[in-house]
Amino acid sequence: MSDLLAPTPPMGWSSWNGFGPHVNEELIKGIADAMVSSGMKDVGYTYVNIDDFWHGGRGEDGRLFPDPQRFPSGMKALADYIHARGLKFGIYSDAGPKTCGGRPASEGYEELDAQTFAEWGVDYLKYDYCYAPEDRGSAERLYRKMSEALKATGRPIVFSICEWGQRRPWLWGRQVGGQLWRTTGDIADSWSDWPSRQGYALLGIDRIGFDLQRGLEAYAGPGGWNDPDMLVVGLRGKGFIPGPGCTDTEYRTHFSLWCLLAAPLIASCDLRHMDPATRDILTNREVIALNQDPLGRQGYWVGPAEVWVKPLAGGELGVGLFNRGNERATVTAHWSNLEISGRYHVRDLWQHADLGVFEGKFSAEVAPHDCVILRLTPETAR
């Protein structure tokens, strides 16, 4: 059996987009329970990740400890609670002297913090880059140092490199020990870019997904994934991160594109109170199967318009027909652009319907900001 960490893109939940600094033991336990009861665990969601602001400080021995008011039972007990439900536990730190929220971070404490996390039962570490040197060489050095510290513990801990794509981590993230690396700045709960509280623009689904992931497909594969940031499906403008919220159509397009991109699927809405539309989007087994396909290929743009293709195991293809515009449009996938020929069975993964056998091309009318997601199977394979 392979010991490769993250052979397919990680799936789970993170506290940041929905709750920001407002994290506590009761919330995280409730999310873990909801991940099971909602059916999300059944379709592959595994990680329950606490982001920034869990910290209480460092003790006289240098060890980190959680905020005693927010996490009175401690992190080991919380990890045990999550593990008892068949899930995995993730935590957050930073490569600089303090986190983005000003809490104690891991620079100079890499070995001690890694050992502490392992003793707590951590399975996933998101490692941010606030207050750290801006040059690429320093980033590589600091991320490698923590990666080696994690490996030295003997516990398999997925390592998420979060330096926002500024130093092109797709070129070096795997080499320094990462299993995923952020390719962009932070996402907004918005189709278009949206102002942050600090005045700079958070990235909308449209630009972060369609524009900023093109050309990165060569750097992704089993054990190492491009990460265009967490899912905002279901936040509806009520989460911690800014944005007016999106329509169900836009959230469906967001989720579909992330699946074709072989991106990590890290939800961030309140799983305890999902509406039916949000649950249906996040638990679509057929679309998730594209993301989790064992071949591990990242989807890529082939045109014309917004046609994206993801090669799958067994000669099948995942194909996305997207409409980024504000008017209905006909979008066509030409076999020549997909680099295939012959007859293919076509299945619509949101309608859960077989559409028939097609040769040469497939066209669909697509509403504004909507998509049609297909699975193409060679006729000879049936």
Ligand code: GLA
Contents of the next structure:
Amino acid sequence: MSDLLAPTPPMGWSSWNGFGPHVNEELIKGIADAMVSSGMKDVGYTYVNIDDFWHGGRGEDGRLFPDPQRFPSGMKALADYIHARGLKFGIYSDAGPKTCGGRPASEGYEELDAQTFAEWGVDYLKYDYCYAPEDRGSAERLYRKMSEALKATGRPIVFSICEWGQRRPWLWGRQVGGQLWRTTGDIADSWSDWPSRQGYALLGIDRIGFDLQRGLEAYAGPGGWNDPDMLVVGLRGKGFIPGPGCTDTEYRTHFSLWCLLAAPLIASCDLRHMDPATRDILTNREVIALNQDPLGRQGYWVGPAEVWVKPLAGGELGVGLFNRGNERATVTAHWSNLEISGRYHVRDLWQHADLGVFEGKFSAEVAPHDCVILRLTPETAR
Ligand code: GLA
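Show the form predicted together with the named molecule, please, because up to now only the form predicted on its own has appeared in this conversation.
Entire complex below, previous chain first.
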């Protein structure tokens, strides 16, 4: 497993949801510092990723260069700064001639851009799909072309496929060299769907998390992950992406579900100014341990609504009892639905409390939009 680039889901931060086009080297350096000082690095966050709008242009030699006003020290120096803190550096391009933001992209320049990124010290490339051909065959070809160009550089670079699930990338993302592939359109900072600036629907965390990942669990595992888009925890309606923001409860449910789904954990709020609730959510080691479990299974719905399970190494289980509704509800995990039998220790991973030994079922009262996240350990295993 150790030769895989992403044996467990990648963890890090991206500039997009919080800052959109407003990226510069002071911001990125500040985020790297905050990733260390806030304790995010200690719990596993590693990648510091610049999304769209870093570009200055393409020089006469054909090479991409960063915006000289906003990145005056250049990308190599920025990568060095990030690496010196024990973190990794991610950047963004697109399979077409232009990025979604209209900046120069990599079509026809795959080898040169891969070489440039490797020379800068890039460790992660998110590769978008604006202005690229609609059909699946072209997408497979263009993504394979870039992943092969990255491999040819000899530098390990995680390859993040972002074609929004439109061509069912879970069927081919791994074969063309991806370690993760977006399964949906863009997320909103909202429990429910919310209009984008252009008027189409951005997806609420409720729909992306509970509805749009069902059935995709067969395609995820060590080295290749379904990506239901970045986290919005802590944006509170003040980030770049639209949305009214969520309550602490809703952000906790979003984070918990992404952990059970073995989703990449890419935070996007301003790590330099996290409020205590945001920090507590993003750094809950016990919930993160479900996400990073070495077995690498993606959690799935077992019902009754809304019980989700993620099988873990050593016969343990992560279990989520969720309430999508607007009234308090009793949610019950039945051992028969979890496909287990016998006695299990049950630990509540938000209360950080052992609840006792249970057999047959476990029930909890769950507030609207809230969740109870459990770790089940076979009694015989302790
Ligand atoms: C697309 C992607 C987003 C972000 C923007 C940047 O919409 O899905 O995640 O990268 O492009 O322009």
